[in-house]
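Just one chain is shown here, as structure tokens, and it is the form predicted alone.
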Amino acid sequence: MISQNQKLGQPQNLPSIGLRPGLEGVPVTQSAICDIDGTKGELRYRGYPIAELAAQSSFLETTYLLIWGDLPNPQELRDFEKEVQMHRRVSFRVRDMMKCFPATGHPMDALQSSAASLGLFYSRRAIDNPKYVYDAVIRLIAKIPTMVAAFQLIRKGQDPIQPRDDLAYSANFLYMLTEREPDPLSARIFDRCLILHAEHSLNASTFSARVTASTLTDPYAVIASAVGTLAGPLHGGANEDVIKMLEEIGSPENAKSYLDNAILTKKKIMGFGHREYRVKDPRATILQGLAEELFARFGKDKMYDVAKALEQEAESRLGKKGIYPNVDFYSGLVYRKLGIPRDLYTPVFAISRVAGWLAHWREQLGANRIFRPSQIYTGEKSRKWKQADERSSTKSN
């Protein structure tokens, strides 16, 4: 009779001794591109803390300092903009591909498609030249946004937006994916947000892109198995989750009981929690201010307090354990004050992540050494050919 387990090719006893499973606290590689302080909740891009550059930066700024390790001058910022401005568009062959794309189909899958195929445009997997590198990066950069906005109109039966080259880079994403040139405030808070979801360490997805590089296959390839990678449901899409849960929960006043009941049972709290932080993400901190500054422009989403209610509940319960909201918890209320639909959170995520992807696939080509890690073997160790006539049924009932 074979288990469940044995099924899935899961072994029944693991070893512990060498074993750490999904490689938690194993360092794989060294890296000079993000540094977290999961005690003091601090969050640095290549040594600048993450709330600086928030309240600083633009997220095309803050992509060129990830990507070649330095804060462009003014010319090298005005030139790296205008490259990616250039290069926002894409090829009727990639639009028509997606028009053939299921509707109903989720927008990650689209998008993990859809950066594979710039590959069949643009791969000579050249490298070791400068140029090809450097055009890769201003290709994925400029057309993912792109993309993502024309799924979305094209599953609603409608031909993509093309982009507008006196719209900066947020500004022009929100235009072509609602129809309509947003407000500023709003355009310079979901410049804000990409920022804060530009890079985070070595993640799954971003170990996936990793790896990927290690085989120096080209970047669109890269870019592809991360996307893949967060589209996982423990990855990407927590911000998805932490609405429903606020919409199950209703109203401030139950958020007790929902507590309650979620440490009973031992459910899933949706947006609390991190493998790195002991204490409030800062990204999170950061997106709740955000939020409030487009409730004061636009109005109160009454979710708001359920999430704050929520928190405060938690924090008197579960802070001495190190559980505090996450990135996720206060992201996607912004995204939803924005018009942007809630499938469309993780893609977003991506837009922003495609720039911490880079930096790593660049940093991994610079010493690069293919990923081959080893296992613990818990199989039989030796075992006798029988005919088919000869085996008794493995199957269960």
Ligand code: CMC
Given for the second form:
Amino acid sequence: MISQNQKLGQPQNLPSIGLRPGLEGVPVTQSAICDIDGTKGELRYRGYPIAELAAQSSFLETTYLLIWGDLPNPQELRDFEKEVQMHRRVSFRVRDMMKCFPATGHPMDALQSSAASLGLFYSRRAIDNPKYVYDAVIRLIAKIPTMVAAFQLIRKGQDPIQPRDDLAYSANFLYMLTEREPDPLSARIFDRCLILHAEHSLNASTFSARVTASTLTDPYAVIASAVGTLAGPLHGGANEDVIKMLEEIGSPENAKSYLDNAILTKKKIMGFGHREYRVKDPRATILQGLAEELFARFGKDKMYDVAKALEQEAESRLGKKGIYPNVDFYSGLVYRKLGIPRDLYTPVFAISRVAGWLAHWREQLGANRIFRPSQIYTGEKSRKWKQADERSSTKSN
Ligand code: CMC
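Got the form predicted alone; any chance of the form predicted in complex with this ligand too?
Every chain and every other molecule in the complex is listed next, the one we just looked at coming first.
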């Protein structure tokens, strides 16, 4: 599977390129998984438009598409769903380990640790064995939601509840989290949210996954590394911060002064801006629609009016710089209506993005070369050694 002859780069006589902070515009791999047109606001997974997948597909079907490259036929989908369902449970040892985590810790840290711990149980570093790869995919897709729900109950002082075999993937997660079987509309909307977050080309966490994968380490380390990267507020952590920001703004009338002040003090508006898009993120548009569907059935969240007022105010002020709502702007409002606690929004993002990370893991292994970029050294060229008692204070450094 891993062919050293299929290397992507040319090691010799590389033209020197200048420093590009954040690697903006620098291709570092080839990929057939996800395509973004940031000017038109288009996103496709394996060639299928995101709106069509979100309307027609299920999260597990989309996961299959992303990881194996094509949509499954009905039998392949049934087999995949069954395999995932059979591996949802996590060992009592993992649950006991999670009981030792501080209840005040962030669920993303709990998830990163528990995802890494799976490697203790299943890692055989047999990544050139297709069965090992398939089993790792199934286990990670199946167990990550169980671990997110388990930490939620454990930190409330309860025992995690077991997955229910009669419930589909998304309904089962909401059941394990809230201890209530969700109504069909909520389960379907949650499933659509997972489809929308499943993949997004070479974002920071996916790049992190590919860098980790490129060392040929095990897939649990790949996913743990990506979870840690997703957690930051400039990436997946923004969905949590959006709701904090909307609550701080408080009412639609305050949106303008909040924005004025943010622009004046050069503070970022959370849930706005994207390296790839110069228009509104197509996922934000779909998520806004999903929020409205939930509000129509279960009552409106008053923060929705604040969000709309902020978006309207920002259009004339930030739109000219190509800064519009991204995927994180409306997702929190959907999750809030589904009864998901705020600090679980990013772990929910991770549940979904595992699909994309695994797709990139497989793709990376198919044409691997270890990532090892260069740097421009800015430190001292050469220094003379001094004995300890000859050194002056270094405190100013
Ligand atoms: N609010 C106000 N100004 C912004 C924003 C924002 N959210 N985002 C970018 N800008 C401005 C920024 O101040 C800079 O202006 P100037 O050129 O005058 O200094 C310019 O736009 C370029 O910004 P940048 O930070 O260099 O852009 P980037 O491509 O490096 O960063 C980003 C992209 C998503 C990190 C950034 O837009 C941001 O910090 N957004 C807020 C956090 C957020 O919502 N993150 C979720 C990203 S989407 C989902 C995901 O990846 O998880």
